[in-house]
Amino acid sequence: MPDARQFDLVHDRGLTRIWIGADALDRSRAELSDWVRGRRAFVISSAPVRELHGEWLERELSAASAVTALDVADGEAGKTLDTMGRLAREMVAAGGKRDSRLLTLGGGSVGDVGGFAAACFLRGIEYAHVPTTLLAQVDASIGGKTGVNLPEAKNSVGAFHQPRFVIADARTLSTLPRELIRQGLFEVVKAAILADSALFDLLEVRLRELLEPESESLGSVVEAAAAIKIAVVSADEREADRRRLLNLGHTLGHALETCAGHGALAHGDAVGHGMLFAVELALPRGLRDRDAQRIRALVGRLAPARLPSFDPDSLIRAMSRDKKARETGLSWVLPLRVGAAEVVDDLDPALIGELLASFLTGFVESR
């Protein structure tokens, strides 16, 4: 895997130092060590992370006044209000002060409570990623931001706040099994449907070898579509224009995980499906069928899971709820052809109640 290069992502607050490949954390010893030199750190990651990692990343805080260890929960069970609530009294117990430092260890959920918890507590306090899975440390990392579930709707409760620094090292990819590179592969096949066409052909050649956890051409890939996501947030970090390009996939995406329960349907398995009705929704507006049959072959290879029996109704209110939505209604990321995409506010909603009707039905019945 290549060395770690440098990112800086410029926001209203600042900046975000990124560093993302082999020797990210190496790469970074130096500023993280003055960042929380004198001062309280808390860790937060799931019990599974803090074995593989935990002792890794705190001899790197020895110039931290104290270190104190936070877990939650895996995946999305540990996306909760009650789960930040305990965050914050766990915090304030252990001494916390305005100017303590937290640090998030784990995948994009720890990643997305953790920093909730650091923008709510004492009204916000710096924090740093260091996220462990392809899918933090591609997009769920960058661009600040935060937030848990509701039952009603995913993400539904959060804030923009940005890291002070990301530390995706690529060291970390090689203990994941198969499964999370597989989920954290969908979230690449949207950044290179999205703006990055050369991307997109090395996946087409390269997929089976990047499936494996000490794949050569991952960190590549890695630096690749993160390299996209910093472009877009440096852009619009308040998602107001170009930045909803992101979604590409996610409105159905978000909905399937809402209405199959959070965690029961795999947040990749799910945006890979967005994918391919976002396609459907793309033809009659001129994507090439070319173009179509290549994402839906490539996100084909990516299998996603199947999907239980949904009601379409319950998937349209469901997507309603979503934090994307606005009062003029729904906006869709549609692929304009591999490698650029656009925002469409302009859709039939009686159309897509159609479309949705007869994807779902027929993914059920091809599997």
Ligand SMILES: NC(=O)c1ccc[n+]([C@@H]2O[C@H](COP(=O)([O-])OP(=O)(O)OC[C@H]3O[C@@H](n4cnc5c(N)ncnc54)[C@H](O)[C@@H]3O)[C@@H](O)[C@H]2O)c1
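Note that the rigid core is defined as the largest set of C-alphas that superpose within 1.5 Å between two forms. Numbering follows the first chain given and starts at 1. Here the structure is a predicted model, which is why all the values come from computation and not from measurement. What changes on going to the form predicted in complex with this ligand:
- Fitting the two forms on the rigid core leaves the C-alpha of residue 258 displaced by at least 2 angstroms between these two forms.
- Once both forms are fitted on their rigid core, the CA atom of residue 171 lies less than 2 Å apart between these two forms.
- A displacement of less than 2 angstroms separates the C-alpha positions of residue 54 between these two forms, with the rigid core held in common.
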Given for the second form:
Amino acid sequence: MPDARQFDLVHDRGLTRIWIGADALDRSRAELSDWVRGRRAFVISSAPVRELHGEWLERELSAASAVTALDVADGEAGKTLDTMGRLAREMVAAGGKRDSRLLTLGGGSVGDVGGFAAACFLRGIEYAHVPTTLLAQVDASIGGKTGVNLPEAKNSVGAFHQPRFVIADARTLSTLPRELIRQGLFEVVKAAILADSALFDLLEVRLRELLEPESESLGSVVEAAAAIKIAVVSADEREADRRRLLNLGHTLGHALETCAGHGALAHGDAVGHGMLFAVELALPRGLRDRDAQRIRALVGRLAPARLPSFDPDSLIRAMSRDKKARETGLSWVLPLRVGAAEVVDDLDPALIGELLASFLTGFVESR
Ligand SMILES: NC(=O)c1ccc[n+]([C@@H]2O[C@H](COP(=O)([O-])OP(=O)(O)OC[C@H]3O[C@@H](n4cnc5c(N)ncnc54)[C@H](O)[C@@H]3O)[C@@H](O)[C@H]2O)c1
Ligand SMILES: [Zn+2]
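Output block for the form predicted in complex with this ligand, input the form predicted alone:
Let's see the whole complex now, leading with the same chain.
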């Protein structure tokens, strides 16, 4: 496997150094040791991930004056204000200071709540992400968004707080169940459609192998997809315009997740359907048939879970309530071709309603 790649993401508070690939942890060793030297390091993880990969990370922290392990529940259950409050109290009890260090070890959920604890504790301490799922490596660990859910709305309390380091070691992915790889690959396909036709070509050739556990190719597609997120975030750290491109498939995807009900439709599957619908919206605007077919075929090979039957109006209402929606209306990310996309704010709501109704019936009937 090729060596890890190093990226520097420059943002308004400085720089995040990111290592991605087969030996990311080895490559980060010297800087990580310097960063924790003589300080307390908090390692926030979940019990299952700590069991799999915790020892390995803790060995790298031997220069710290002390290492305190704090566990949170995986998934949305752990992304709460209560968890954040408990973490902060445990950090005070353990003697945490402004210059203590925090590391998150786990999927996107652990990263979000752990990063939020780092953002809030003593008004913000330095932290590092060590993402261990495909989704966290290509998406959640990059960009500095941290936060928790309220019972009323997902990700509704949070802060921008950029990590000092991201250490995305491909070896941690070897323990992932196949289903989490499949879910994460939807975001990789998204990145390829947005910005990298060579990655799209590679996915077409290698998809079957990528879905196998311990696939040799996973490291290189993770690097390529993460590189796209890094480039977009660097250009536009605070979600003005370019960053909105990352929402390809998510305008409808989030609404599908919401309307399906808590946890009934996985995020990757929802984004898969969202990308298929974006193709329908893009065709009348000039997306070529050949590109539409390639996108449909690749997304189809990831086999997004069958949709329950939805009422188009309730989906449209859910889209307008989404926190990414603006007062001025919905915005859509539409593929221009394989490897390029645009953000469109002026689609006719009647047309969207019509296409959505036929998309939903067409899709449900064809399966
Ligand atoms: N901050 C952001 O920019 C951003 C972006 C996208 C998603 N997210 C958030 O990320 C979360 C989803 O993250 P996720 O998909 O990583 O899921 P997750 O964090 O819920 O983890 C899923 C499961 O994977 C297991 N797991 C983690 N690493 C493993 C490994 N190496 N081997 C075996 N099992 C492992 C965990 O125990 C857990 O059961 C959501 O809460 C979402 O809101 C945040
Ligand atoms: Zn997503």
